[in-house]
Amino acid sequence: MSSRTATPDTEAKAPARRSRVLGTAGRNTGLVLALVLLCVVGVVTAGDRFANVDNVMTILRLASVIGVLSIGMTFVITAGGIDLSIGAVMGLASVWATTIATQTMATDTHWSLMVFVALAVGLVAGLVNGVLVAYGKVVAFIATLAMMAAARGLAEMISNRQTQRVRVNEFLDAFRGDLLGVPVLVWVFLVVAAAGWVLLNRTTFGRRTVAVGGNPEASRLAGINIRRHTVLVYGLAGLTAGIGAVMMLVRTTAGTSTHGQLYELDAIAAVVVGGTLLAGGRGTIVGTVLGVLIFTTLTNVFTQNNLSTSAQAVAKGVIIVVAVLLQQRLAARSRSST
């Protein structure tokens, strides 16, 4: 006989916990089926052009940059916020890093300084967003919209609207190769996603992020410093933008103020389609990864079949609307069951 006796409170919470687990599993199963269906469409319509190892690696490589940004966006949306600036911040970080490379690293400075600068620029921009939202009481939409404009403008001023080439071969060699047959950039995405999963699901920081997004007032009464936590969440999103900038430098071997345009919208779309609640209070890293893969595969299928970018945009819009409508339905069902 067990020495532990289940309390009525524990017994009451068990069905709700099982319901949440089954709900998450069901959503992820639906996303996996959608991804498989897209792959089937790709094989049927494009044949060998789609179903080969090189194309799969291309899909994963393209998904890696937007995927890293989406991980940071998952935390922001789970906490009840939004970040419209991560694409512009990524562009600013890439320009600042290549400025260091072109003007300083002609001497004997190590390329790791370039990486550090990109990460630092992203982190600082994210922290500024967080301070504006948490302490300045600026609506997140407005604060990050202002940061988007400022970051893009600053990137143009620094680069003089010129593309700055990365000519540091040691840097490119370190990140452009493969590891176990998989591009290093994809490994970076996987590591960031795994770290994000652990942070969101297995740490106090993650639990507080969910709590702040679900019920800020209750979180405050529970002793959570909501302002400080909000600053940290936006700082985390900025840091992922810095990582994305480094990955973009590797992919394109250039820094430019146009890097990351509309990436914020792609990241938000991937997060929402993945199942993170747009109103906050629920987030899923696995869903975000699947959402990124769905959009990247969709783009690849359209490209393989020479379909226009306009049709691609329409398809993405339909997917996003369906995902939001599904979220609203699930949220209404959840409220009615409590």
Contents of the next structure:
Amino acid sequence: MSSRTATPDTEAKAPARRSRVLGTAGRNTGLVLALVLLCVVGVVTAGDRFANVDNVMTILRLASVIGVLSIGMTFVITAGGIDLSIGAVMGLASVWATTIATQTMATDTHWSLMVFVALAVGLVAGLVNGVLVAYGKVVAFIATLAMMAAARGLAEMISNRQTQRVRVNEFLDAFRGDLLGVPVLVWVFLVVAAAGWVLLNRTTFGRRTVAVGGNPEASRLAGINIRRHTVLVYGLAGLTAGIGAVMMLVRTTAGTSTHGQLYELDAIAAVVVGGTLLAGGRGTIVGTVLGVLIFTTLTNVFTQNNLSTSAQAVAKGVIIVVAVLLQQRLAARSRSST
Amino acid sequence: MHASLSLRRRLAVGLGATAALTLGLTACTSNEEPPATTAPAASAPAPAAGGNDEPGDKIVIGFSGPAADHGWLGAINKAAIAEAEKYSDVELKVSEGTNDANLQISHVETFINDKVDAIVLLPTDGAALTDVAIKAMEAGIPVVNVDREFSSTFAARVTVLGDNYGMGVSAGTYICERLGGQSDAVVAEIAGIDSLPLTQDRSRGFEDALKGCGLSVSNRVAADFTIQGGESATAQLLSAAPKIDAIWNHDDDQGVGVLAAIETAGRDEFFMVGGAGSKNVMDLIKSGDSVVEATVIYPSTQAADGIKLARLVAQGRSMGDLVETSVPRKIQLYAPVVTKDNVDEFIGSAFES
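Since we've got the form predicted on its own here, give me the form predicted in complex with the partner chain too.
Whole complex next, starting from this chain.
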């Protein structure tokens, strides 16, 4: 809406946007091919053990938690930022929620309070990140690094560094089962991804996110309240960390300050491999989902074949580098074609 | 490391298969089926009534542990794999270790999908893995819980535990005896990861034992079981306490860092008791020219015992040395103190950190 008012930009942007759309489609095809290739490797090396419904669900359940975090990360990176704190915030939210559940929560309190607390903690932590970046003018890398340390420490203080087990069966039963043969957790991931897609591609909020990441100065001149938008984007990432915390609680039935360690890096890797530009200005939810699935399937194929995590880490590194190199190629080509 | 191990194993199986095949061909045995694919097991005799080590039904055991980023955990994995290799009737599936509960849960889910006959699980966090272990048990797969206990009795058929509280007691008792009634002695403690129940148990045991002789912990720091963590925590501890009489360090792996910090600070007015029982600490104890006087053993063969027990449970056997007809539900290992006097007894089975 507001980008339409920036007349000098529109003409130049139209063809660029078209090629960008084509580029995204092309990249997604590449990612799908990579995923298919991985699956072929899985089927060839592990056969029936890999290609059965149970194993696919195992992969999807594992992907769901990191996946939700990655959706939030997609927004932050598209807006030209970075969030190193989401893993720690997830740990904090999980601990806060289980503290409510194990210590404070009276027997007649509904478990939704626990979920609400997790989401609220995530959201608030994200908003604090946003305020630090937007109004405090702290570099995103540093602001979220500080949050990473602080959230982890706070989680240790709240939990007294103990693992807290959730015994609220209604809560676990509500999320642990299947819906139409697919685990509820995977549905949560799908819903978050779908919501993220709509938000990024079909709303003003999404267009502004891309604009802020692509050219902050132009966005400001176009009338976007960049600061407020930045706060909201980080808040969104925090909220996904809160959702991830709830999912982790369902999966582990326990909250601990060590939950989500290094998940921020997994999320960044998935987002970047998915084709979102680390410099900002271009984001793809579909790519992120594919990125998450590629890494999780890779883990599964390695597990099925008894291969070491060290080799897996090397493979992960190679995938990231290859993806980014391809990305630069495509970017260069689309630039030269306009 | 594991890649090469499993490669070696595959190679060994391959060689065994070829050997068996050539043997079969040259000797023209009456065996109709060529034992090429599963050579060692196919030629194995039926289970005998007696000894536990006699080959029995062929079984698949899934093993999953935390990341071997630490000498003791590395030794745990190595011993478990070596134990499984001793049995021709056991096929071991090893999931590479991880410190991520989410990932380890998916490993166990994979074992359930694969319908293994038993699972040996050393969880990154006992509470977090309880649920999936129950799922395995409900699927009819006996779970052997090693070292870090689940939070539900339904989650494991057998639990093999070290004695963390006992480690603290052993260390505290040794320090009490050694300080012999010095009521103003300064005792310091370098713990491991404080969020783990095992650390809390060790500290509780230590405190309780010291109380017995009227002592208490004057300075306590927590490291993270890493050399780096041990070094930095100890450096802080030493600058905070100008004079110390005794130190208990929970873990010999982080002990490498602890000793480095002690050396840097040039301090030797105290003696130190280690934990877990690594080979290099036992060497130091033997040589007698360091501050380390003793260490408390925390066996690194627990997972290997877990494999052994999983095999017996899956094959429906009992434990040879017991009168009991089923494998016990819980086994707790002992935490002896190793000093210069008895180090030779233990050094053979110590792990390299």
